[in-house]
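The chain below stands alone and is given as structure tokens, in the form predicted alone.
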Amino acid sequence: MSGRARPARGATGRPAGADDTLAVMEERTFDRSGQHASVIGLGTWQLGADWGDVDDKEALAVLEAAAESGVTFFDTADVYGDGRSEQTIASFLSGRPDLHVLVATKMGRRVDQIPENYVLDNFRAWNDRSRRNLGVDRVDLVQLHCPPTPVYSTDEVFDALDTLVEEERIAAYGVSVETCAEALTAIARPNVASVQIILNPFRMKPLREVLPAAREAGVGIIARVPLASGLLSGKYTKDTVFAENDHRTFNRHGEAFDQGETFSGVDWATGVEAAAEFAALAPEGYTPAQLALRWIVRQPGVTTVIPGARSPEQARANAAAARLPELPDATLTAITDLYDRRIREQVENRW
């Protein structure tokens, strides 16, 4: 699926050969690709731009960490640090040739967002670009990286690829989704290996039709801004203050994209006081983030999450989200209660 050798899977589902040092998490199935992807995976934003800064020691460190977790699913996009974030995944691998990494890029958000511009050609030249920052012949799932919403319903669109993927050029291809509609948009196309949107306890919506359908479909879901861009770690006031290169200060109003990739679209006073009440519900032996990453993949329909992380440290807490005991039905009672009171009505008309 790439210029990487991909070793043969065993029984187990790990792969012939694997390093036994690295620890072992469960995997999900794409189930149109065939392709498998940990539960927990790593989201590479923060490794490319918008974070504040993160230096390539610590990038490659966060990488190591999360694979030495069990993490099998990278994912990136040619736009984070205009892809810096593509180059250093390539780095990381290109010294690791024993491990199995599924990694998915995003493209489109490099040109000006009109639906004329989602054509063969542009997709071609795009391709190419990733495929050299990546250092692979062919990408293992590529991402129309939440395209204007005509985009979804553009039957040459898909045909062109369609035609990426005759080309091997790509394995599979998916799309990633502001809203639920275009979700479901995405799911009725034939070839959609995977759905990429944002499902938190601060964004429930997705659980009552985009899952279902997802499930019946055979379309993986990547959750992606789990953590409402790190407001459910519990972590932040609201005396906080972000660098000025961090997208939770110059995109909290929308201002630079969709408001809905800034703390999920919750506005930062609900966002804080509803944080310390989420972060009050995390069992004994659970932090805050676990807890949210633990919630996400007991949804039926979940393929893989991608929190990000900036620090080792941080890439292993959230890996080990997956190996915690199943949340009591107390908890899960009172998330969704939380949700009905505080933030439903800010989240749902919009996405």
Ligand SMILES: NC(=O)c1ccc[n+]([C@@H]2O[C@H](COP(=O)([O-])OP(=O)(O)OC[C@H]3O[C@@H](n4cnc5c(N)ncnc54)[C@H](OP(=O)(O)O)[C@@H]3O)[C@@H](O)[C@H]2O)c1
Contents of the next structure:
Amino acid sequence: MSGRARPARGATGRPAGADDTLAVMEERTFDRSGQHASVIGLGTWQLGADWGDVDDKEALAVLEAAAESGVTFFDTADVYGDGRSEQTIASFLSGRPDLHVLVATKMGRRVDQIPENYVLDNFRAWNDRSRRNLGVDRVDLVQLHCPPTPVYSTDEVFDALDTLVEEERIAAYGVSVETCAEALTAIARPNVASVQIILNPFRMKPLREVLPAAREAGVGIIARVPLASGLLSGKYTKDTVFAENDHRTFNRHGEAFDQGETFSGVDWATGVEAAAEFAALAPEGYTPAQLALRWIVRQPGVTTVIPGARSPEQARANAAAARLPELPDATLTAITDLYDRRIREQVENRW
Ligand SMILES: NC(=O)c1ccc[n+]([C@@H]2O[C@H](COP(=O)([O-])OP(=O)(O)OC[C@H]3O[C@@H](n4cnc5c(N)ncnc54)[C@H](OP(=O)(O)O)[C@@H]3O)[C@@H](O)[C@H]2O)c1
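With the form predicted alone in hand, show me what the form predicted together with the named molecule looks like.
Then the entire complex follows, led off by the chain already shown.
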């Protein structure tokens, strides 16, 4: 298989000889794998499907805008657009050999969600397909994609993932989880490099229950759904309508996959009202979306946060949040107060 060459890293974290027109963003390290990621990365579910239509040209422009803004971490999955997101990333990076982007994909959701499917033979087949889609010999980071809970307690699963590393099919592996309990079980496994979990101003339980343990163990945290599927931008009203093929229409009550993945599991009416309150807390110079991202970046233990973007403008604005000044204490207190009053009760008993 032909492979995308990895440029050597220079002192700034950028590859030696990299294009110096690219913005530089703070990078953090996944301690167990030694890999680096910009504090704000890019989620690319939008480039695959389930968010209305994003055409190929726009998808490439989103990747370009993120990279130009200093993003060095892309999160994707084999199931996003059934491979389209992975293929778009490959197409973009093949034209930009100067870039050093860590690409994390996921596997496991193209089959029935039963523990029996999480075996080495399947892992090899899923990995072959992702390597083809991504145009690489070795995947940087592969994550189990919210597997059934018993998978986290199965020694053979993690032995099989170790085998993929030994076979040089993947450089490192992690998990994407739904619950704090699943995160803690995964963190106890010695070679899990990363845990991807929903963390945002409407989902705070991981701050107490997961991040301290992850830091202690040297496991990287990838914070997903950071804008609560866009709610925290404050731009929706109770009358906002999403496209039919957008999960914010078809998964509001968990009809297609875990309800927590849509609006962070917050019910729409409550979410829109609480988001208006959240938006009013944005200090001068911040948009509400940037307030959410900046709040996540400052949480001890977070390695990278991966907002999804449907346009280059969104990708640029999200990356710019990494360079905004620290948030005032009064804003931080008000965010916690809002969560305690309006959101905590809805989400903490489930995730
Ligand atoms: N199970 C899993 O492992 C899993 C599940 C979910 C997500 N993820 C990953 O996490 C990533 C991020 O989560 P997500 O995409 O679900 O949710 P998100 O990042 O919380 O929300 C994305 C949405 O927020 C809006 N948005 C983004 N940037 C904005 C800006 N600057 N200003 C205003 N609005 C903005 C856009 O909404 P509009 O479309 O309305 O403009 C966009 O579609 C995904 O792309 C994916 O890579 C993984």
